[in-house]
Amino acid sequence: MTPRRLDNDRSAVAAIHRQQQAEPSLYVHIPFCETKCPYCDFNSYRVAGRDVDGYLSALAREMDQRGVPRNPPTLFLGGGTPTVVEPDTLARYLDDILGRIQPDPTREFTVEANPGSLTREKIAVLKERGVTRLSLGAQSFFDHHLATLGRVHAARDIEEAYAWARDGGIPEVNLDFIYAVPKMTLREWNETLARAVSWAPDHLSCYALTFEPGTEFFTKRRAGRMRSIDEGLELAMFRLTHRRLDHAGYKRYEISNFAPAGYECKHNLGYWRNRPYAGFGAGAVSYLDGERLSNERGLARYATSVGEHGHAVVEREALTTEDAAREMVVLGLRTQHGVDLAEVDARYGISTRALFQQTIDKLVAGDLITDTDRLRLARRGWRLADGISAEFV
C-alpha cells in the first residue's frame, strides 16, 4: 500500500512549518565544565585554560548574525555547566542573551547546574534574571558512586546546593540522577529515590547509565576494565523508579522524566512534540522550517567559523514530509501522551496508517504499544523504547 502524500519534496516541510507560525524555543550551549565526566558524550570541555571570554564573544556574534527568536516560548541554557563561570561572567552572558529577546516573566527559563560549582551568589544572579527552573546534576547520593562517575562534588554538596536554590527563590528545581552504575545495588537506588522524594523537588530525571562511543567508560568496558551491571538488575531499578515515583505523585511523562502535573519541562516537551527550536553555541542543533542545522563542535573551529561566516553551521538536513512524519511519531512515543496519528496526518499531509500499519500491528501484538485514540508505549514498551523507535525509522 503506497502512502498518500500531498507533496514529498523538502520545500513542502518548510512551508508547513512556516504556516504554523510557531515561534522557536531558544537553546544556548555553554560547553564548559569543571572536569569532563567519563560517561559524558555531550559537547563539553574542561574550563581550565579555555578562552571563555573568546567563546562568549563568538556566541554573541552568532546570535547577532543569525538572529535570535524574539519571543521564544522557552529558554534553556545547557552544557557543559552554564554556572561553572564566575558570578560576574554568568551575569554578563545572561544579560547578553536576555537583551536579545522580549521580557516575559511567564516564560520557562531553565539553567543547568552542578552542585560542585554552584554558590549562593550564583543563585542570586539566576534569580535576578528571571530563571524559573534550575536543573541540578546530582547523579547520586552515594560518594563512592559519585567517584565512579567522575563527579567533583560530594553528596553533602547536593543538599547544600538544593537548599541554596530553595532559599534563593528559584521557583522550580529539578534533580538529575543516574542508576545502573557499576556495583550499584537495588537497595542503594531505592534509598536514593526515597531521599530525593523526601526533598520534594519539582521534577526528577532518572537515567540509566549508558556506555556511549567516544567516552572513557566506553573504552574501559571494551577493554574489559569496566563491566555494566546485570541486565536483570537494571530492569529492576527501572521498574522500581516508576513504582516509587508514581506512588509519590511524580508521573512518568517521558521515558526518563517524572513530575507532578503541571511541572513537566516545557522546553523538552517541545522537542518531543517536534516543535521548532533555535540552538546557538558550539555543537548546538536547530530545527527550523523543517530543516535541521548542526553547529561546529570544536571551540576554536566554532569561533573561527562565526568570525568568517557569521554562523557555525556545518551540516544541514532538509526533511521530507515522510521524514518529518516519522520523527513526529518517534518523538511522540517517548511521552506518556503518545502520538495522535490524525494530528501527524493533518500536519504533514501523509497517511501514517498506510505508512506504519504493519509496524503498529506487530508492536501491538507484542504488547509493546497500545493503539486506541493515539499510539502509546505499553507498560512493557517503556523499557524497550529505543528498539520500538527503530521500527518506525
Contents of the next structure:
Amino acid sequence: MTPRRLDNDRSAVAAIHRQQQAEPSLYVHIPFCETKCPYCDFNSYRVAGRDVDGYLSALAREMDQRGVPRNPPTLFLGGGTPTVVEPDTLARYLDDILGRIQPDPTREFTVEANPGSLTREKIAVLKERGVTRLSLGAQSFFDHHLATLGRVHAARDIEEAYAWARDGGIPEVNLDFIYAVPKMTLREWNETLARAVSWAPDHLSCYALTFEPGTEFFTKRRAGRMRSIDEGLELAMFRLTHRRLDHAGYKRYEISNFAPAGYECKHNLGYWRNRPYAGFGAGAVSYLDGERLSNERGLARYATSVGEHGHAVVEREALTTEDAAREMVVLGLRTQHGVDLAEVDARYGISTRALFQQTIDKLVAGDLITDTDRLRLARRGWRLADGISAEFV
Amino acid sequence: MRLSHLRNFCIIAHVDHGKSTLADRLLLATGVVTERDFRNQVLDTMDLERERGITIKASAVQMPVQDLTVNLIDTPGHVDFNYEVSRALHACEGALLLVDCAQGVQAQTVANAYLAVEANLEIIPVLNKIDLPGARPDVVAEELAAVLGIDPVGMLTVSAKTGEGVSEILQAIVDQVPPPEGDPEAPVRALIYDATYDDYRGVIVYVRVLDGELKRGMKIKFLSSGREYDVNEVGAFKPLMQKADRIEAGSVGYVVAALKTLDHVKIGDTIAPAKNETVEMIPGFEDPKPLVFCGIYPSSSQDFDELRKSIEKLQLNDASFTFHPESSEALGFGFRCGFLGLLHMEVIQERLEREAGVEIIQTAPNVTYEVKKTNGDIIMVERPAELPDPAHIDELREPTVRASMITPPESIGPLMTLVNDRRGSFVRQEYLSQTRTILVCDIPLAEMVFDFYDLVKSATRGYGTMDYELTGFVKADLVKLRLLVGGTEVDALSVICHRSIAQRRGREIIRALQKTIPRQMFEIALQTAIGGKIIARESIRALRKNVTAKCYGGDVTRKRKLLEKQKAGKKRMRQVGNVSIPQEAFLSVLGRGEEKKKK
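To test you: the structure above is the form predicted on its own. What is the structure of the form predicted together with its partner chain?
Shown next: the complete complex, the earlier chain at its head.
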C-alpha cells in the first residue's frame, strides 16, 4: 500500500463510513487466563495475582468515557478466557456491559471459554444474561497434544464442558481445534475431526498451529528445540479438514471456520466484510469511521491511561480509500462468500478493476481464484491464500 | 648537462621481492631523502599499493651519484600492466633485476627480465634479502643464470632491509648502465611512459626526452592524436616535484600542460614540437584495450550518482580502465567496466569501495569475444545479448593467453590437470634449477578470469607464481547458453561458454537458482538451452501451503503489514512472466561466486 496518506482522502474514508451509518459491532477483551499457553500470542496474562477488579473498573470507565455503541449487531467477549473469573465477577461485568446497550434477544452474543475453568454455575450465569453462542477452546482430544500445547485441561474435560453447555441451554456451541501440532499424525487429526462431528456442535474452528514471534514455541523452534510438522503433512491435514467437515455438513465459510448454513459466526463475518467494530479492554482494536485504533496492551498501562485520558488508544491508523478497498478485498477473499468488487467500488468510489485486473487475470489463469459474480478463492487457492492476498495489498 | 653524466635505470622484480625497500635505500644512500623524513616506500603513493605490495603508478626520482645524475624510474609490477612496464623500460638504459633469495625466481621475474632484454637494457642481477635465514643465494644465482643465460658467479647481493650492499649497487649502476644516447640539438622527441592526475594541477605527464629538450612555454603536440598543448611547467622528482627550466635530452621528468583529463594522454605516445612534421613516432605505441569486463552496480539504487562520481574520478587517474553506464533488469543502473586484466580489476574495485564509500555489487568477470560474421565483418562482443543471430556467425573467437608458471617440479602434475581442466594446452617446460620449473601453457582467458590464480596457488601448495600475456583471439566452439525461467529467456542470466562445459555450467546455474529463487505459488521450470535444444532442466516446487490460520479484528493491521512486507520483497524482485526472481538469484549466477573462491 502507498505510504502516502492524504488527509482529505482519509476524511473521505471517514465520510464513507459515516454515511453508511452501520452500527459497529462490540468486542470486549478479558485478558486473563489460568495459564499462558506457549503458542498463544494474544494479549493475555496469567490470572493469579492480577488485579482483576481493577481491570474491570478500568474497562467500565473506558466504556463510559469512549461510549459504547447502543445497538451493536453482535457482541463478542474474547480473551484471554472471559470465563476464568469467579461466577459473581462474571455476572457483574456482564451486567456492566449489557447495561450500556439496548437489549435485543436476537443479537448474536458470543463468549469464549476453556474446558478447564468452565463450570455449570458459570454457564448458568451466561445463559441468564442472554449469551447465544459459546466458543469452547477444545484444541485436541488427545492428552499428549494438549500437554504439548500447554493446556490445563484434559480430553475428558471437553466432553464435560460441552455437555454442561448443552444442558445449560446455550443455543449455539463452537469448538476450537488446533492441528499441525508437532508429532501429530494424520490419523489422530482424522479421529479428532470424526469425534468432533459426532457431537454435532453448531460450529467448528480448526486452526493450523502457527509459530508466532514472541511466543515460547517460536523461540523454541528457532533454537531448534521444536520442529514444525512436515509441510506435506500439514497440507494433508488442511485438506482433510475441509473434506471431512464438508461431508458432515460443516461448510468452510472462512479459511479456518466451518458451520452449517445459518450458523456462521456473524461477529467474525463482520471483520471479513470490513464492517466497523468497537473494541474495549487492554489491546483491543476498533475500526471506526475508516480508522483503526489500538489500545494499550499492558494491564497497568491500560488502567493508568484510561484513568488519565478516559481511553487507552495508543495507535491510530487512518486508511486511504485505496488502502481500505485493498483491505476489503484481502479480507473478503478469506471467505467462501468472496468479495464483490462492484460493492467495493461503490463503497469507496474507486475502480478496483483498474487497480487489479492484471493481478486477477494472472491468478485466474493460475487456478488460484475465480472471477464470476464475485471474486473467490479457487479450490487450489485456499491453501495459498496469503500469497494471493499479497498480490492485492 | 652532457649525456655521459646521465644514467637512467629501473628496478624490476616479482611482487614482494623488495623493490620499494631497495628504492628507498638508494634514495637514502644518495641523500635524496634523509633518515628523518625517510618514510617507508617513498615511491608508492597510494595506500592500496602499499598494502598489496604492488606499485601501480610509475614515477621517477632523480638522485646524484658521484658526479652523475641518476634517474630511478619506477615500473608497475604486475602482468596486467605489461604494456606500461615495457614503456617505462624504454625510458631506461639499465635495469636492476631484483630477486628474493629466499623465494627464488618467480613468474614475474622471468616476464620482466624478458621485457628488459627486449628493450635492450643492461641487466644487473641483484640478489636481495641475503639477511634472511632461508636465503639461498647460490641456488637463486643458478636460476637467474638459467633465465638470462649469464654467468652465475659474482652477482651482486644486497639486504635492502639493512642497507648492506647498497653502495656496490650504486657503483654498478655508474659502471654498467650505459649513458643515454640522443641528439640534444634536434627538435624535441619525448616518450610518454606514464601519466597521473592531480586534483590541483590536472594531468601530470611523465616523459623521457630522447632528443632535444622540453621547456616551459613550448608548444608541443602528441603525435598519436596530433593535439597541441602549451607546456606550463616542467621538472623532476627529487623526490618531490621540483620545477625546472627544461628537461634535457636523455633525462626524465614531468610535464604539466593544460590537460584536464587523462583521456588524451596515451602511454607510449611521442611528444614533438607543434608544427613539426619531421619527428617520428617512437616505435611500440599501442592503445591498450580492456580484456576483462565486469558490471559494477551500487547495492542500493540511490547510491548510483555517488558511484558514478567515484568511477569518473578513478578514471582520471587510470585511462586504461574504461566504463560505460548500463542497466541490468536484474541489478538496476550501473556500469560496465573494462580492465587490462584481473589484478587491474581487483585494484579498481577495492579503490572504488574504499573511495566511493558505497557498497558495490560486482558481476562475474567475462571476456571480449571476437565474432566473424558470415558477411566477413568482425565485431567484438562483451555480452551474450550482443551476439548476432547464430545464422550470421561464421566464427567465434576467444582471447587466449600464454601463461608461464614457475613451480616446484612436483607440482607439475596437479598444474597440468588444472590446465587441462581449463581447456589449456601445454607449450613447453624448462628446468631452472632442481627446485624450480617453468611451465608454459596456452589457456583461454575466459577460463582464467574467475579463480585460476587461486587454483594455481593451491595446486602448487602456495609456491607457484604465474604471469601471462595475451597471444590473440583463437577460434573456439563457443555457444550461448540460454537460461529460461518458466519458459521465458532471461538474458541477464545467459552466458557464453565453451560447448564442452555447457552441460556442467548449465547445471551449476540451475542449481544456484534453485537455491536462491524462493518457492512460489506455481511450479517454476528452470531450463538451460543451446539454441532451441534444452540441455538441462530442473524445477522449483510450488509452495504447498501459505495461509494465516487466524485473522480477526485485532489481527488485520498486523496481517496487512505482513502481506505488505511480502509484497515489498516481491517488488524488489524482477518479474519474469509469473516468476519473481530476487537479486540474490542473479548474484548467485552473475556474482563473484564466493563459494567458488574459497576452494
